[in-house]
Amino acid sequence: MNDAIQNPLTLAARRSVLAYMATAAVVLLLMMVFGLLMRMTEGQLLPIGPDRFYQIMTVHGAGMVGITALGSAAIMWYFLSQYVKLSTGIFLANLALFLIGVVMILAGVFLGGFAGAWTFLFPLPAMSMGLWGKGAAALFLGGLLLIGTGFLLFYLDAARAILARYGNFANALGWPQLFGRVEGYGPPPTVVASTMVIIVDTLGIVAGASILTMSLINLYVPSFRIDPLLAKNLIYFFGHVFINAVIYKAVIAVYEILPRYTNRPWKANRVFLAAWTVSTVLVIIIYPHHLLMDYAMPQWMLLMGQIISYLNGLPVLVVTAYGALMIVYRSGIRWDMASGLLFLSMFGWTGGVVPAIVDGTIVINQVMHNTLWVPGHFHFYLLLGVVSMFFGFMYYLLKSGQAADTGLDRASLWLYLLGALGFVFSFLYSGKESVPRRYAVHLPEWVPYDRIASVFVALVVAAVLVFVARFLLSLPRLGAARHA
């Protein structure tokens, strides 16, 4: 089969996905102002008070790992349209869907008072203590289940795209060239990563769904009981895999982009077609790993938790990192503002993966668990790690556009890099001092923690805006480009 690309996008799939990038990049650049309250707050440099700190907390957990995952999105569907033929009127109800949820979700928390975090755990939706009512729970949980329901038929329409070209998911997959006798190099990078992700995150989109459904049912008939042990299987499972996913559908953009900036194409041998399997089966198998403080788990569970973290991210890391250094290895790459905040999303998800791993041994998780250090394992990866891959992308399609880098450009990519390494290495700090995640009010001796982190998210905003101002103020002339 010839899987060269085919389907140049159309001008009206151009301005689609220009407009999840723009949409994607404003609401990030809003999440990040919000990290920067909470540091403030608990560093008593901001009086916004607890109540209000929880609403954000709530707000920013959800928002982050809804708007990544809105970006990657842009980014698996810009290239992978590119080899089989996706519906633009399905991609934009996802971006409506999504907006509505926002919406809602908004109006939840800053006029509802839902203060619950985005992790929702039965039963406090239904059980605020006062703090808010069944109508605001009632809005976060639906416009979580809207959000969810855009995703859905996103991959719905991708995977009925893939299987009306390669007629199943093992053909995409490269299966018959893993295991049977077919010579050659399996399908497209893309198209084998967008499958991994079609199958991993459906089912954890399910699995919200149903818990999400089963709260809602909860708030309004409270005889409708919910075991609290299986609620929190689901959330997590639900969480892990969408996080996750996220990750694999944007390391398209380095699939892509990179072997376009070296002549060198990113081929799918075995080695790269077994990670990817492998990983098909280990993320939807780890998520235990965030129950290793529920003694009510079946112990069997945790354990895999446990060895399914030391070996999940390394099948497609590994051999994406690799890759990586090979394409651009003596290829006499031209360095800018896209290939260099590609490879340095390398460099933010393998360093990402390391206190993950930490946390993920048992002992260690006892003591660490609900201190700063998760969170500044999951910033690392996903600040230096996916946020880079879709600032990345984004400067690629102002490349397109004859947009040529600017010395201000350059700055704010160290100005990120300098901030980002300074902000998750205080979060880890902090985690390795026992400050607790999660706490609107620090202990004195925790502040001074506080205002160094403040100060290093104040860099990441800055150069954010930069990056967010440059992509807004060039959109004109990007919509009316035809030709990526």
Contents of the next structure:
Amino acid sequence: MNDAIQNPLTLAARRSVLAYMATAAVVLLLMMVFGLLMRMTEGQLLPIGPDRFYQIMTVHGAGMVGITALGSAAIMWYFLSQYVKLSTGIFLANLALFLIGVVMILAGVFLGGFAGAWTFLFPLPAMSMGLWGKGAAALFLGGLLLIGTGFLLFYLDAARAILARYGNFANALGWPQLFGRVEGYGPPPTVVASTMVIIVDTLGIVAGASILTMSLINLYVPSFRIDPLLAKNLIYFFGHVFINAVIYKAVIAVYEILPRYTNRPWKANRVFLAAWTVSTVLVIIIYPHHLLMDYAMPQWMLLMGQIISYLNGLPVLVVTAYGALMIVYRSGIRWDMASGLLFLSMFGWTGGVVPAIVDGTIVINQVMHNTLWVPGHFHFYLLLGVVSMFFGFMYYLLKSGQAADTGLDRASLWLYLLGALGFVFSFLYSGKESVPRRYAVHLPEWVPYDRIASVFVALVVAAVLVFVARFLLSLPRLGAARHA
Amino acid sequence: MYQQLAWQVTLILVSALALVFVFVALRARQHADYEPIQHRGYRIRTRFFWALVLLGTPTLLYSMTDLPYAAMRDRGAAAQVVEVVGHQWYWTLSGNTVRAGQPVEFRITSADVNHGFAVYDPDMRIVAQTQAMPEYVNKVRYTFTRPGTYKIMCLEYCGVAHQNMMAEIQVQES
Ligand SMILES: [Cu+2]
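Instead of the form predicted on its own shown above, give the structure for the form predicted in complex with the partner chain, please.
Up next: the whole complex, starting with the chain shown before.
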């Protein structure tokens, strides 16, 4: 099958991608500032009370998941539209639903006082002890539901487009090549990755939508009870799949951009196809590792949670990270912001896998669960991994607008790396010291860690401010008609 | 101590990964043909894959020999029993003195929302935990070896005074 680029982006499509990226950049920066506020509060550097702290925490959690999902959707859409015909209207509808959802969430939290965390574990939304009302909880849950609906539309359109070109998902995942019925390479990595994401995230969103709907009904009809353990299973299944799909969408930037820098193609050979098929299955069944401290769960599910956590590291390390290293090794690559950030992102992803697998070990989880070790590991691969992919893509767009990197850009990249590493390791170290996550007030002996972390977070925020400013200032030029 | 182990393993493996990335980055600007690199790279990858499998499998199996779930299944075992209920935002315990050297079985549930039950030793290190859930009883068994004052803290976010949920247990000489 000829996979050559068929559909150069129209002006409207290009501008839509820019609108996504601009939204994501601004909200991402704002959420980082919220993160800084939380660390400084724990470090007793700011007089923010627990009620406000937990509101900020709720927005930071839901906001980061949502905004990285939006940014990575733009990456997937931008590259996938080279191979299949996607609808710009649906793409924009997702953005619109997202923005309405964000307004609802912000209103529920900051006007209504909702502070039930992104996890909204049943029955907390309905049992605030008078801190927030039904309306506030309903705005938050409804906002999430709306955002999920937008992403579902986005995936349905992508599924339609892929099916139109490849016939079925098995072809799009490269199964004919994987199982040896057809010689040669599978579809482009972007198509394979997108297909995987469509499959798993549709399931994730359906699970999320069902528990959100049940929680909403429970708010107004308290006699409609939900099994709390079932609720947890649905929430963590949804949460795990949704945030993992963020990484699997964003990594498309690495698959597409690094080969252009090195003139070395990234082909979907059989090992690549096998890795993505395996990941498709693993991502769906791995979520019980969030429930290792729920002793009431069937024990085989918990054991499976650990085993799959160990297995899940293999495709990332052996295929994607290894492939990126091979493509870069002695390639004569020119390092700039885009290539540098994308290369860094592969370290961020694999580096974060290490403390993740450690925490997925049941005996270690028993002393690390819900300590700061947990945000330590996921900030590792979200901040150094996904956010690097995101800004790598952004600088790639800038470059296509013929903007050269400045010394300030490069300095910010190093600052970003330093800040992110320092921040992540202060989280991990605090976890080792048994500091709980999600505490508005820390014991005096924990405060020094929070202050050190705050300094590193401030460095990250400063660096990201430069990235975001650069992009926003270039928007008029990037969106100009003659550029397309 | 598992915390120490987790930290050290993480430091070592992340540093090893960082070295590999630095090594590749430093050689990236030189230019060589891709074909031989791929050829050699795939061979190394196969070895890398099997090394991971050969190291990972025994680690995985060995780590599963010390699971904390036993108390959920076997009843008969002699233990001091402490019934624990989480509330917004306090704990109730059926008793708060236990003896060291003899297993203690905590039976934990919640009267309202999800809480997390974590036992902190006198040095403020977590030694055991499980979730405190409405409608479910989670049982965790722990044998204290050192007398002293231990703390119970909530490790599942449960609302605005979540961080205030603390209780104490006195562990006496056996
Ligand atoms: Cu709590």
